[in-house]
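The chain below stands alone and is given in structure tokens; this is the form predicted on its own.
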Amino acid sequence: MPSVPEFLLRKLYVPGSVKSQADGYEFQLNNTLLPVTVTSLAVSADGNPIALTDLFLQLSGKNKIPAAFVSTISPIGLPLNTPLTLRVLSGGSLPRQLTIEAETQEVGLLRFTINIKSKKSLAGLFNRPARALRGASLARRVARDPHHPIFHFTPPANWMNDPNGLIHWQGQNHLFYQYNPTGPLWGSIHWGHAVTSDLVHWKRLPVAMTPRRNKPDADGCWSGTAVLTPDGPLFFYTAVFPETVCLALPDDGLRKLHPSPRNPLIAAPPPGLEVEGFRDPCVWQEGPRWYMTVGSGIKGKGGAVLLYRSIDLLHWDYRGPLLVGDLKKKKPFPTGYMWECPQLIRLGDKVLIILSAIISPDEQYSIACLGQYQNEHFKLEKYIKLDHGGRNFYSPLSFDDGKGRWVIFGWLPEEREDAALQEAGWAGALSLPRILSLSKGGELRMAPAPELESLKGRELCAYSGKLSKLPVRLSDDIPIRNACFTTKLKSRKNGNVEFCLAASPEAPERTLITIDFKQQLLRVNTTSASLDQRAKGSVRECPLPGENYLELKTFLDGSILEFFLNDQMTLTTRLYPTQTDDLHVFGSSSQIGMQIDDFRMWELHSCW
């Protein structure tokens, strides 16, 4: 887990645990995050800081300490699951009010606060047709946001993540996915539902799975996939604090998905294994058996898919770990401390594990794991990365569409903060749909979807010549927002192409888009995108293909960039100008006379 919002912070406070005693008072913390190393801990009780010689700490089973040991030298371990008391010295009266914050190796600071006496919230109370009105109000506000995309699926406002329970049903593609409907920030997940026949036209459907009180998912319907079984689908999921795999049965329609009484199926991970976390089943068949993998990491060895098997989809038996990185190893890339999302398809001759990698707090990305399996053993060959934006393509999940295709798609979080998310009134998006393939000999190729075709609009521009030094207006006079463009170049040995999104090239909002031959390089810097200091930006580069050619895909929605170069790399970035109206290409070189054959620019519609 890269971040820890506070509300999720607060559920480590076990409720009515404060409790007087002779000398001062308690309190219990109980651990269903993830493992951590705490290097430090202060506490402070109603606004006042408790001092470090008047606070002990125990973990269930040992020896109490005082908190004034805890230190980068005698750091403290918390598990998963076991209970903390925390014994405050003092003379006055029970608090109202505690604020923890304690450092750790893992994740950095992590800071709540606990009302102790709090009353109870009367958010969220106000009547159906209110809240449906209000709901509208802000979809037609989201719609009218030039950052926020027109034919790349997003919810009509509000927080999405995940795609979730992809599956080729009754002629229709059924997406869920991660939804938070009560606002444009991470919390409160249900699974969202939205139907395609084309892969780039979508239908939205009402929420089919909400958290439910006093049972396993009653602090969120986490990620999971979909199976199809003789008796139809099957969905399975994440219920959380404590993380548990669940399973839910879909009604007639697809439209409800109901979790199993039965819940939860996996209620712990493997004893014996000290994990980072326990997450995001995905289940396949082979011949009479079913097979799960769950993600996880082993604490001091690195990020590892978990293997289950079953005969009637309910009881799962561990099989072991079937693929565990190494937090040691550098090259080609880290594989990072805990992997999210995986799943196991069959493409080719060849098997690739997919998964998304967590590096530590500030870099996560999606990686494809090539080699083969048999026999519940899984023999690595390589490790690729699935996108070159790093966290800006994550938690992909593939599907067969039904034509015997392997689709992927990707949520594409926003590179702005949280202050700006609220103010928008949404967040996230799915990527375009791209067709996994392995080409002649061997490598993994991803193209985005000729069904893309369909919502090609007027064609506006196009370009073949050779550039300079100054910069060349390519997209005529028309301004772009939602369009795509595609060019080839020869590949050379030195020099560069560079592409400028600007309203000039002397404009202080631009983006820049260079291919690098000497470095053999796609680069991508957004850090002066945009004026607004909430907008991060960021410079990702993806290294070209090994070809005597480069033919470049380029998708820009809203806010939104995904570049496709020879249908074999990807690369996606975000970009916020706040100047929006009157955006251009401009095309240079650093050598006079280099040539680039058949720039083309079309407008792209409306995927709704």
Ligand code: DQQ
Given for the second form:
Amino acid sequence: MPSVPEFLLRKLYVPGSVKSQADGYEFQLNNTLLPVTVTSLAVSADGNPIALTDLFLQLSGKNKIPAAFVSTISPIGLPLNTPLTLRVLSGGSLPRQLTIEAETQEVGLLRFTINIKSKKSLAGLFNRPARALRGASLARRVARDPHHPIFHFTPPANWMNDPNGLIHWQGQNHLFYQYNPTGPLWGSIHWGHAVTSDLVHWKRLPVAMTPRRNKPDADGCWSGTAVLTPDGPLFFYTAVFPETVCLALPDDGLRKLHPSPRNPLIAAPPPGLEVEGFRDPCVWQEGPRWYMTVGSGIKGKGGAVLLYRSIDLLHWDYRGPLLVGDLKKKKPFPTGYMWECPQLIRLGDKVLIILSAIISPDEQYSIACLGQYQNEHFKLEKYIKLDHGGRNFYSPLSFDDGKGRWVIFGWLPEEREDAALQEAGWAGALSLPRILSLSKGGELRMAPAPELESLKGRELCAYSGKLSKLPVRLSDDIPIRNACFTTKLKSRKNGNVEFCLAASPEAPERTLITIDFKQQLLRVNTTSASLDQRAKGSVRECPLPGENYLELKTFLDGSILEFFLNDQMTLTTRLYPTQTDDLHVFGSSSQIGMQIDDFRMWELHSCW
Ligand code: DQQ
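Output the form predicted in complex with the named molecule next; the form predicted on its own has already been displayed.
Up next: the whole complex, starting with the chain shown before.
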């Protein structure tokens, strides 16, 4: 059998094709030599053979198959000029050298080694601008996507989740966030970075923290927070895997966060505690001491907030659980088995522990635990749902914005399947800024930040009057996509008022917003909001505040809908209509003559 010289075989490798993926990396070969039939394929990376179960192949236009399926019984044909993508599952870094061995029916064993580093450094000169160009063109495509928000913060493209490290520092509010720069699905978590001086207009900054090979955060820099010390801000975060508490020191005006060489500061959960998780540190100061909460869950009991104490911010003593949920209690609502992103803040004469509870793999929501805190003890008074959209407002984090206000932001995940996210090229947004406060009666309130007024553009309509069973168009004849509408209603004991977001009242794609006085609920139904099967609709309900009037503020931003009821309760949901350029608001009521006052709508401008 003729043998093919290695220098020729090396040409099969597509230069610069090694790309990092959320769960490993991939590279491409292109057969430019002769058609062959492969009966076995093996790859070694930096001299280490890759398990066949971690290696997948995909011929252009064909399905991906595991390398283990390639055998003399089921060989794979490699036609000429048809790129073959090899995908390697790996938790490590990109290889410097790849050796490919393919047994073929026509020419026997083909074996060749490619030196990625040397190719890369040469190709790197061209790769970086090419990557930047690809990034810019993806960002342009994302910005044109009618489902993409314009006045909610997002990265230019790809995946974001939790807000992290919020801090007011030197006149700016800094936002860090969980970010996957490599794609629109969760994975390879970095800390993205942005600033705003007014909570509303944003500037994106370069990535601040990146997972590092052979370090505690090699598998991701997960959630954490900032704390202001006499020496400036410090950042505590979760490094994985295993989950550990780590410290990062800022540089260059917070543009870079450098993990401390002392990491991990807390290498494991408290001994003897059987936990469901151990992550998301949050630090605050009390006199000469520093305290930290860590999110966790105690097996068989429920979600837990673990308390630590330190005098130097480096050495931490476990003080015990600050609050533990009860898996058996279902009232007023279940609090789940694992609590993420806990944060303790003082609000008026109360203390609030904000957390994100995992009830089951399909159900998560954020909760505020209202109570009193003294001498390392928290006395719970009540659990409150922070938002009535379930997981649609998750892992919120608040901060003092330098004006004596607690501002809270949450992560707004998508409600559609991964395939739709891949197609869109982006996933996740930050909620609007919400101001937390306590009412005179001790009720928790959340109002949209007044700074949002600065985004208001043209007023699109103003209406006060009675509604009837026949829906009437309330918005002018201009389709709405990025807008805010508000209205006032008197509370009643019966009947309902309905707003329908659709092209026409009969249109098949419609979102129904119902104020149901009989059941005393605001109900938002998105089950028919989209004809795209990949969009997951839902019915979300929020109790009406027990006051004699209702003020509803609604923010529609592409696929995001955020509702504020009497600046007290909130409900966040998502909608992905396929017909995006013909949305109007129609109003109707179950009984003739139900009055709505001051229905007004404004166009909202972009936050960029
Ligand atoms: N997201 C982070 C975790 C956190 C979770 C990982 C909450 O640190 O517990 O991206 O959404």
